[in-house]
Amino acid sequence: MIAEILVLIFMPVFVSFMGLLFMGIQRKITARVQNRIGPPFYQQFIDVMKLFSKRENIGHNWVFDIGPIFAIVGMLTTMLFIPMGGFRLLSMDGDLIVVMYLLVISGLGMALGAGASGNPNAGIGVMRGLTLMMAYEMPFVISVLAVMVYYHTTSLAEIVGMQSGMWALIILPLSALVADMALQAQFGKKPFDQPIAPAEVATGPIVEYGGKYLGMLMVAHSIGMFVEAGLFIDIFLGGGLLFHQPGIIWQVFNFLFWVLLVFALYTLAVLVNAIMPRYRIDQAFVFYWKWPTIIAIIGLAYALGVSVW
């Protein structure tokens, strides 16, 4: 019981720290790809500490104020259901469906708070964000459904355990491909960064946020990156389990490998972000509801055929 409590306390702190570190490394990688030096890899920590050190926060109303709280609490709650290598905080039958619902809470709460600011750029960003979410959720849900159909379960722990012999990435490559396409938009990376496009809508939903509110949003984004990448790893990469022996040492090794896979997925998204232009929001919507959705349906049909056979 004490160990579980310590893990519950340690995990959010560790994930926030690693998320900010990865975001800093991402800025460095992007700069190198674009032949720049870029800021130091620890710049994110400096920015967060500076924001939290500010005494005053500009607010508009209580709805605006709870936006960052929704964002960070939504991601922290979702994180509790994501198996992280050798560590599993909460687990139940049907928790994959619960995670799919919880992933939406953070974005909707943020949209509610940003919309209450009254800033037109925030409103445009919220509209783009909700449109983009509706676009990528369709193929993503179909690809996840293919995994649930193949393994005959909606439990993340069981799906991870059933991949001890072979990853779902190898068995269901089309579904994994579509899920990775959706991950690019979940990360908010080009060509799917329309909601926060700085040159167009001045970072959109967060344009009115500053001080501790903006610091909370940066931390929420760092946690969200781990949650979204971790979900992909659990569904398609066997949860990052290299060793299936019991014991805390093997759990730590599995967890470190899980973190390495998160970094690899995030780095892939960053490299695409560095070389791709931004789609218009209508182009992004048509893209996701066209080829990724078609590929996801083919992947679902394949999973059904293999499952029945």
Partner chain sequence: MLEFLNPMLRPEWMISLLFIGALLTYFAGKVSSALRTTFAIIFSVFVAFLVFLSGSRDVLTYWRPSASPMGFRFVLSINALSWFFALMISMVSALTIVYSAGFGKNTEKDNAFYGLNLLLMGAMLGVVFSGDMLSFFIFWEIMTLASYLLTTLAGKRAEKGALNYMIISTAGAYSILIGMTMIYTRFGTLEFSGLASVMGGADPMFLLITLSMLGIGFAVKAALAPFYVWAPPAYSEAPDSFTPVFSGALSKLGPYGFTLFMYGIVGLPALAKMGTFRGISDFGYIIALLGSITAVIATLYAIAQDDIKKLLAYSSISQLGYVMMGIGIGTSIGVAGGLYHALNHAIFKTTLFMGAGVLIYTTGSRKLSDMGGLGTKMPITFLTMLIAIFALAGIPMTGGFGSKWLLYEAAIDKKFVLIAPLAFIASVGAFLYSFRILQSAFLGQLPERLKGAKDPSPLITIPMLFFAGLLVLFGIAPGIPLGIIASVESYLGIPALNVSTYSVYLGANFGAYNAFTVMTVITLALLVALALFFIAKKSRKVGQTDTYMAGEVPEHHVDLYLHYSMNFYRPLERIFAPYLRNRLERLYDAFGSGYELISEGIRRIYTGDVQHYVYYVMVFLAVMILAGWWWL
Given for the second form:
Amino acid sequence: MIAEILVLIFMPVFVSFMGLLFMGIQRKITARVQNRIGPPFYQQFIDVMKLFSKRENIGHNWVFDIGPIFAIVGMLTTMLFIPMGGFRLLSMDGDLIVVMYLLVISGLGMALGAGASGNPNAGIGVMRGLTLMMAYEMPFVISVLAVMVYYHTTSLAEIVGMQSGMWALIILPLSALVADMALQAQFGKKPFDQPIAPAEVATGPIVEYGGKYLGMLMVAHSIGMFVEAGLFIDIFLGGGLLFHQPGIIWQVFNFLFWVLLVFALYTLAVLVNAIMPRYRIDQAFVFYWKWPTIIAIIGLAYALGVSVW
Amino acid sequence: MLEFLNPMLRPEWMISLLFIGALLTYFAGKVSSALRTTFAIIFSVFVAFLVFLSGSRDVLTYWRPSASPMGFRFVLSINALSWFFALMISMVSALTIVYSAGFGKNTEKDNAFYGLNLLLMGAMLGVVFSGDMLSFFIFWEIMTLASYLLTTLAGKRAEKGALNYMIISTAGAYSILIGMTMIYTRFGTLEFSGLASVMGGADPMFLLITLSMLGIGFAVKAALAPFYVWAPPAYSEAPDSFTPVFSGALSKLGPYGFTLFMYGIVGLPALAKMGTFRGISDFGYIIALLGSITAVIATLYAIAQDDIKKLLAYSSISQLGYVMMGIGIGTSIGVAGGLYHALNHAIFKTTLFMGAGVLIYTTGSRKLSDMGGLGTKMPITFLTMLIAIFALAGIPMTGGFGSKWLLYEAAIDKKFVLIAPLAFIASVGAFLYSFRILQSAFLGQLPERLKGAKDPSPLITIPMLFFAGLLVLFGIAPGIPLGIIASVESYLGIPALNVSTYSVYLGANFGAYNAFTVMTVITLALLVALALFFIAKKSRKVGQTDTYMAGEVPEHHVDLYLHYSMNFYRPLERIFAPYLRNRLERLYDAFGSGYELISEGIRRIYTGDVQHYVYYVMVFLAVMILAGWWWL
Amino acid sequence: MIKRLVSIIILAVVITSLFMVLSETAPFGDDETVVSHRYIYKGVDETGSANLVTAVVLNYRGFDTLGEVTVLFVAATGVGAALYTRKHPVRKNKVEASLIVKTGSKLLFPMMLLFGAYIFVHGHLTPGGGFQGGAVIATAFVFKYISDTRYSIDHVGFTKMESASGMIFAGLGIMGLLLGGYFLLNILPNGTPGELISAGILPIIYIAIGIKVGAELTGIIDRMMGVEA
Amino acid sequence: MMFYFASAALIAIGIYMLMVKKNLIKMILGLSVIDSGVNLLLISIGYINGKTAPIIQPGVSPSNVVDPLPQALVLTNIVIGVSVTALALSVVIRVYKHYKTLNSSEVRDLKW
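The form predicted in complex with its partner chain is what I want next, because the block you gave corresponds to the form predicted alone; please supply it.
Next comes the full complex, and the chain you just saw is listed first.
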């Protein structure tokens, strides 16, 4: 009981720390790919420190304040419901659909706050974000559905447990491919970073946020990175379980492997990001509803065929 | 304590109270408007209270008029299913009457408005309480007529939509009548209790035809896929204080009809005889598929609307598609999800239409792009609508999540790979259009002319707050409504759902949904976030127009440019426009004009010359005689 | 020409088949029907009317006759409505009648009235009845109209007479309803068949009908005469 | 048999008038002729060979009279026929006032 509570407290702190670290590393990687030197890998920590300790914060109204708070609430809640490597905090109660809906709280709260700011750039950003969400949800949902149909369960813990023999990535490669494409948009990386496109809409929804608000958003973002990647790992990469023995040591190893997988997925997205231009939002929409959806449908048909007959 | 009310807890009492109340209200309006409004509120709220008290006790009433030549018995009964729907209907209707009293208009039309509202409430209760098809049909028609008249009260603009509604409803009613006649000629009884014992043994073909005939009539009310064309104009043009009932309560009669006939009368085993698809009947599968298709199409239309009532109208169609999907699937989870979603939809859509009415009253416009920034001016309206929108979008913590979750689980459980993705996408679309309301009406910049906006009178806000409270309550304790639904399911002969107050357990293959855990975790996370927020330096409030504009001075074009809600989803609309140009309406139009063309041709034989008519008569006579000789 | 040919062919088909069917199903001069059998053998005893046609018209099918009177009334009303003019119709002088016509009509007019009255009063004894008598009375008024270009009936009086007779008919029917339980019950004694005062209420009804029909037909004639075309 | 033939001929003539004649008054005359034909037909259906009028009086026994029912019907029919003719004539008067013609094919306001 005490151990669980300790984990419960430790996990968010650890995850946000690692998230910020990864973001620093990715800036470095992007810079190297683009033949720049780039900021030091600990730049993100400096930024967050600075933002939180800023003397003057500017707010508009109480709805505006909701944004960052909801962003953190949504991400923290979701994180507690997904299995993270060896650690299953509340995931026995969790359910894939519940998790997918909990994930939305953060975005919706963010959109509320951005809308309340009254800046048209924020409105455009929110519109793009929601449109993009509708775009990538189509292939993503179909590919996740393939997994749920194949294992005939919607419980995340069950799905992870059933992959102990073989990862879903190997059984359902097409679905995994599509889910990774959707992950690119979930991370908000190019070519799907229309919502925050800095050069067009002055980083979109967060245009009005500064100081502690922006700091909270950065923390939420770093947790979100783990949540989104972790969801993919749980569904397709066997939950990052390398060792199936009980015992705290193995559990820690499993957790480290999970973090490694998150880093790998994130780096993959960053590498794509570094060399890609940005789609227009309607191009992105058409893209997602065309090829990834077709591939996802084929994957779903395959999963259905294998599991029913 | 309320023992003295016991003799009144009978369906015929409630219905006749409302019908008498309708008359009294109408004539009281001739005397004084305050008296009329008081009457309307007292009658509706009292009957709603009676319905609430009557619980699910089995009250069966037979009533046969002395001079009934065919010997039909009119049966009224209260059972678990009808009580569930009656509760929903009476709650929505009564509170909407309270709500409309808050606007305090005093026109001659208001007499008719309140009278018809009570009449409609009585007719709807009659539909759900009736225990035989004849009274079902009679109340059904009273209901259609009353709602048609109520819609036309909005004035000239509503007439076309109301006429559409009436025509399609009449077609649906004829369809019901045909199905009813077929059943009567086959079995010789119209009582549900008698039919329930014989319909199960009927041959599948007969069942299919009768169920389809009845189904067309119900599908019209439920605005299911090919029959939804009446709904957007009728919902959006109806009077603002009637639309909550129209969309919240009246549309639920379609799902009620399906549930009653598919499960209450025909029953699962007989349905299965018609052929099954992965464990559920083909008929149910088609209904479910139509429901999910409706959900997606209506969602796409809703995203593109700038008119708040039209947006909500399309949203209603889409949500009813969900309900039909759940009822069509027909498993324990599916029916529970469908009924639960019907309840949730009744509550949140009523709240949203009420809020829309307030917004239209305040701003004088139905266009979302004419509103903006009202969130801080009208906090109660904003909060209630926010909760309703959360429920609509299915965010956990509100009732809407539980029902959507059940529906997805039902689809995935049966591996319906066509239905499940459609339902998911419609749900994502729901985020889009519901956020459009928030963004355009409550967030962003406040136009100059709305500076004086404020929350409406308590008569209006109390019903909205009540509904919002219900949604939150259902979000924390889904066991309360689901417990009632479980008893409905066992009444219908479907395996009942396993629920406790806070959690739902569906079986080994599914994760349980424990609303209490989710709630606790969210609260904890909220505490953490709030702590983070308040530990840091306090922020300074600046004006709403004081935003980052890349060096522009914003004063001159505040209204026009700073509020980004005109053509909100333009890119998306551009993509879908070629596919969604009102195809179905055009199909109906083509049918109508073709019919007109044929009639025009037939009309040509009336030349206006009397002698030609004599010729027609004689030629016809000669042909008949010759044919007679030939055949005999 | 082709039109006439076609119509003749069609007519030939229709009429021939009508003729053939008739001579097959109801050969000329065949015995009476079952319903008539009852009327013929029981009619006199049941109604007291020597004239069996009157027995059928007024007693067995009395309700029909009420309807028939109504039809006539509606027709008269219809004629009035169709020929309605805002001014009171004034007869235009056409050709002045010759002396013979004038004198003859003066001589014949009371006789014709009397004859008409005779016909409807004896409706239950001899051939004829209210309708025929009424028609004769109307004919008398036609004579009047022909002989005198300025003649016009007393509209108010005629209307009152017509209404009164109609009310007598209906009132008798209702009386039967009150006294005996059904409409047009014969509430008076039948008497001896063949005598003038016999057959219960039938003579009264026929008198009422005669007056009514005479008044109505005269009204129609008056309307048509008064038209300025 | 003669009577059947005559009534059929009368009906035929009446219908022929309706179909061919353009004058509205002649058409109404045709209607009247049909009326007479039908009346004659009904009466002759009711005739029984060698029997007398249905009036029971000394010397006439019930077994010796013809069928009274068709006669009663004809009585009704005559009255109806009179009504129809009167109404039709008055309508024709109206038509003539309005169109200044009695030609039926020129009165075509009923067209469409």
